[in-house]
Each structure stands twice: as structure tokens, then as C-alpha cells.
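Single chain ahead, by itself, as C-alpha cells, in the form predicted on its own.
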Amino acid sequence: MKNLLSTIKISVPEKIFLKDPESSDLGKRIIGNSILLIDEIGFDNFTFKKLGAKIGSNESSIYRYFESKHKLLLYLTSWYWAWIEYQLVFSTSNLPNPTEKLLKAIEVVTRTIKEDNDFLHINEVKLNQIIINEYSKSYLTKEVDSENKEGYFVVYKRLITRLRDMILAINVDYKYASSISSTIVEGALHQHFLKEHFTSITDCNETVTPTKFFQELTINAIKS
């Protein structure tokens, strides 16, 4: 899978960003470090100016990749799905029995997340908190609607239907497809984060791990 990986430009909706970060250097420093100041200070504290102080460029070369702070959230989060459907769809795509597919892909969404050294100028551990911890601020705003209909939420719901279709390939009756697949990603998001910093109100810990959880949870619902 690494070695397909490595191949492979991780895509995102181009109406996100004015210019490809991927296409350059600079680009790619902007991604870079962006993720590494957002994960050390917050969304809410990091700034263009602050990314430009810690790459060494002025506030307004980022300006041209990215209209807003907003947008480059966005891109990050995009990035981060588009990652996890890639290992989804190379980890299962061998798969023939349906409910070990599923299996498999909930463990790939749900699992902690590990360094992948095909992508260098990208921190995916980092990238992982920031997801755990801001990403609901990249669409709790008034625009969301708006950027919904412009495909800017694509590769998050592209995902989110491919666990659907793998839950009803196994149980085609099954009224909630759609309902617990958003549940399987949005909800280990919120497990890991309850894990890390509310452990009385969360089951996962060490040995429980939310890939356990959401893999139980799924197979007892659409199987009963």
C-alpha cells in the first residue's frame, strides 16, 4: 500500500485554495508548518502572520495560496480525509467477504494514527490532533451551506458513503446506513478526544480501543 501511496497526489477540491500548495516549495511549507503551529497554539490563536513569522516569508505570499485561515482549515481537513479513503479503499479493495471489509475500513477511520513518510513536508500525527480537535469549526459557521453546494465537504462525505455502501452490501434492509457511518467517523473523533482528556465519561482507553467500539457497535446494529 505504501509503495501505491507514495505514487499517488492526494487530492483536493481546487475552489478551496487560490493556488496548489502542492505545486511549490513555499506550498508546501505554508502545509507544513501550518499544521505544526496550529497543532502547538490552536486554530483559534494561529494567524497568517504567525505562519509567515515561523516560515520566514511575508503574510502576503500566503495570501496567495489561501483567501483565509478558514480555507486553508479546509484544505487541511480535506487533505486529511482524501488520506484516510486512500488507505481505506487499498486496505479493503482485496477484500471479497463483506463484513471483514467493513471491518477493515472501520478500523482505518477509526484507528490512532501513524506517521506515513510518503508524504514528508506533512505531520499526518499532528494533522490527526488538529482533525480530533478543529475540525467541526470547518463547517459550524454560517457558510456552510454555501460551501457545501461549491464541494468543499466532497472527499468527507465521498468517505462517509463508502462505509455506507460496505454496511449495506452486508445488510441491504438496513434502515440507518448513512445515519451510523457519520456516526463511525464524527464519533471516533470524539472517543479519542474523550479518551485523552475525559476518561470518566468514555470506555476507551489502553486496551479498549475506539476501533473496538465503533466495530462492535456496527456489526451488533446491522446485523440484529
The other form holds:
Number of protein chains: 2
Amino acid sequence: MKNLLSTIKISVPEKIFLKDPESSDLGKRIIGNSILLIDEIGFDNFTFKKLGAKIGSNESSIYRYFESKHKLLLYLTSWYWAWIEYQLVFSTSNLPNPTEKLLKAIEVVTRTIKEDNDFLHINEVKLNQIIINEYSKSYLTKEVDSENKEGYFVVYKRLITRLRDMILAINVDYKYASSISSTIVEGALHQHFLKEHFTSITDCNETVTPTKFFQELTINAIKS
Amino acid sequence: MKNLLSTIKISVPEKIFLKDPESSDLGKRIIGNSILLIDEIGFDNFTFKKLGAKIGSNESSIYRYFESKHKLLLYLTSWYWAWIEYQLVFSTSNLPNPTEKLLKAIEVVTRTIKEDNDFLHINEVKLNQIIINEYSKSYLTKEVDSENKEGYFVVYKRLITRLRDMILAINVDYKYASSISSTIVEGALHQHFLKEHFTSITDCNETVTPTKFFQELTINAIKS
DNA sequence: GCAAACTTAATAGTATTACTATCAATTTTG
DNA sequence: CAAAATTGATAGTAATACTATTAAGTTTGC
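Shown: the form predicted on its own; wanted: the form predicted in complex with the DNA:
Next comes the full complex, and the chain you just saw is listed first.
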């Protein structure tokens, strides 16, 4: 994965940022260090002032890239889902068997991220933690409908749609292909959260993975 | 449901509040109007100052009931899940068939709340909307582990556990009874959110319910 | 019936947040 | 090399999320 990915650029909807953080050194430091800082203190406690201090830059400079910390979160989440989408497309493209394809796709969207080496300035392991802990906050807002119209959630929706199409390729008559796809992606994040904080209401742990759970669940759902 | 429920008191963990809001007229107005206000402007924009203005009382008086707006959200969510738990126990208690019991339980935890009349000062329809839009924010915090230890999430966890036991009563060998239970409850909230805001990634709408989706999903999962 | 205890309201104050605006210094580029 | 763009520094604002104090009103217990 390493070499291939490092040559492509993950594409995030342009309206999310004021100035593309990939276009400068400061921009990359903003992205790279915001991941470290949000992972460390949580999105609620995260401020541009603290980030400025961490990267030896000024609050006002960061505001030239993102108009708010909410937009920065939208950037990070879009980047993450675009990265997952790339892996999904890449790792399923040469599988001829539709069921194998689906199982692989479920693995890609539900697995724990264990290594970070694809992109120099981005720690994918910590970004994955941020997605688990903060993703819901990006859409659970009063502005969700207008932001959805602006296209801030296209990447996420496209990922769910790809998964749905793989399910329909196995069984066109399954009535809940969209709902099960959104349940797999959101549900996997939730199971990862539960195994870290509410162990009594999940079966997932170091040995039992959300991947296995959702693979079985999906196969049983669509094959009957 | 009406008469029976209005005579009982929904019990919320005591540590959540400084002074029991059920114990005074002001307390009830705080609860009742916070539901209306949070539903109207969203939890992020909600402040005790605005609530004070709405109920013709003072910010500082509200702080004597709850030490923060976060604690108030924990109160509302605990109250909601305790209310759902009551309905679950009550409406399944006299069903002899374990599968019928489970299907009824899934219905109770996934259905849309349509009427509010059980409790005088609480609008259950709007409270349900708050749970859909804000529940995740109550636990997606850096304080989740210490607050979990304090018992702030016991009601929710007990509800999931009850559902799990009904699944195990049908099939003791099903390996993911806890995970599917937590997926049903969290997933249903998510599907309700999607049908309001991201219609392209759900099959649920006015005619297709999350209830039917999760009932089928669960039956297929545990019976194979 | 009245004092003590408690509850509520009003006011003021604090540190922090989430920005915006301005201007100067530095770097890039055409 | 001059113009344009980028960054840094400083200052300022309205709002947030509280805490503290005091006074007025209400409830209660003997």
C-alpha cells in the first residue's frame, strides 16, 4: 500500500477550506499537528490558539486555512473517508467473486488502523481514533442540511453507496442495502468505541473484531 | 400506557444532579423547557442563560440543579432510556414466546415516538428528537471513563443488557448478543437521523421503518 | 406565630473561546 | 527587482460557562 498511496493525493471537497493545506508547509503542519492535538485533548477542548502554540505559529494564520475548528474537523473526516474509499476500491477491484468482494470491503471499513506510513504528515492511527471519538460531532449539528447541500459529506455518502452496490451485486432483491451499509460503517465505529469504554455492552475485544461480527451479520441478512 | 406511567417516577442516577428537579416546580420547568429549547436551537447553542430567560428565572438558579449543561444532557438521556426500559419490560413481560418477546423489544427501542402524554412536564416526542440528534455527545468526551465509573450510563447499559438476554434466550450460542444489541439501539437512532438528513444512504422513510429493518436483521443473525 | 432554614433572584465578576481586523515583516513569483 | 502573497503579532469583541455574594421571599418546625 505504502508506495502507491504516497504518490496520489487524497481529494477533499474544496469548499471545506479557505486555502488548501496541502499547498504549503504551514498547511501540512496544521493538518499533521491538529490530528495529534485533537487525539490528545479531544475536539471539544481543541482550539486554534493551542494548535498555534504547538506548531509555533499564530492563531490568525490558521484561520486563513480554515474558517473554524468545525471546518477543520470536516476536512479531517473527509480526508479519512476518502483514504478508506481508496483502499476499498483498490483492494476489491481484482476480486471476481461478489461475496469475497463484499467481505473484503467490510473488512476495509471496519478494521482497526494499526500502522501509519502512507502519508508523511498524517498519523492514520490517531486519525482513526479521532473518527471513532469525534466523527458524529461533524454532522450532529443544526447546520447539517445546509452543509450537506454544500457537499461536505459527499465522500462519506459515496463510500456507503459503494458498499451498497456490492451488496446489491449479490442480491438485488435485498430491501435494506443502504441501511445495512450505513449501519456497518457507523456501527463499526461504535463497536470500536464500546470496546474501549463500555466493554459490558459489546462482544468485541482484542481477539473478537467488529469485522467478523459485521461480515457474519451482513451475509446472513442478504442471503435469506 | 398513560395512566400506569403517570403514577410511577422515572428514576435517574442521583449523582447526575445537585438537587432533584422532580422535587420542585422550578425543577420541572427546567426539565420541561430545556427539552423544548434544546430541540429548537440544538444542544451546542443551548445555554443556561437562554433557558433562564425562557422560564423567567435566573441562570444561577439553574446551576443549583445541574452543575453544567452536560450534566443536564446526561439527566435527559438517562430519563429517556429509563422510560424506554420501562416500556420494554412492561410490554414484553406477558409474552410467552421468546421470539415474539424479542421482536416486541426491538420495536420498543427502535420505533419513532409519536405522542406525548405520559408525563405532564415532559414532551417525549421532542425528547426523542434530542436523543437522535444529541445522545452521542453525552459520551463522546474525554471524561467518559470517569463518568462511566460514577454510574452516569447505567440505565443505557442495563437496557442493552436486557435486549441481549432476550437474544440469548432464543439462542445461547450466538456469539454477538451484546454487539448486536448495542448496534440495534445505536443504529436505530442513526437510521432515524439519516432519514431526516441523509436520505440517500438509508432505506428508511415514512413507510419503511428502522424497526422492520432491525427485526429482520436480528432474526437472520441469531437463527443461523 | 415566629425564627431559622432553605430557595430563588439579581448582580457582578472571571477566564476562556471563537473569532475579526489591522499592520508590519518576510517570502515568493512573474 | 518590484509586486503580490503569506505569515506573524497585537489588539479587540461578543459570547460562553461558569463562581461568588447578597438580598428577598417562602417554607418549616417547635
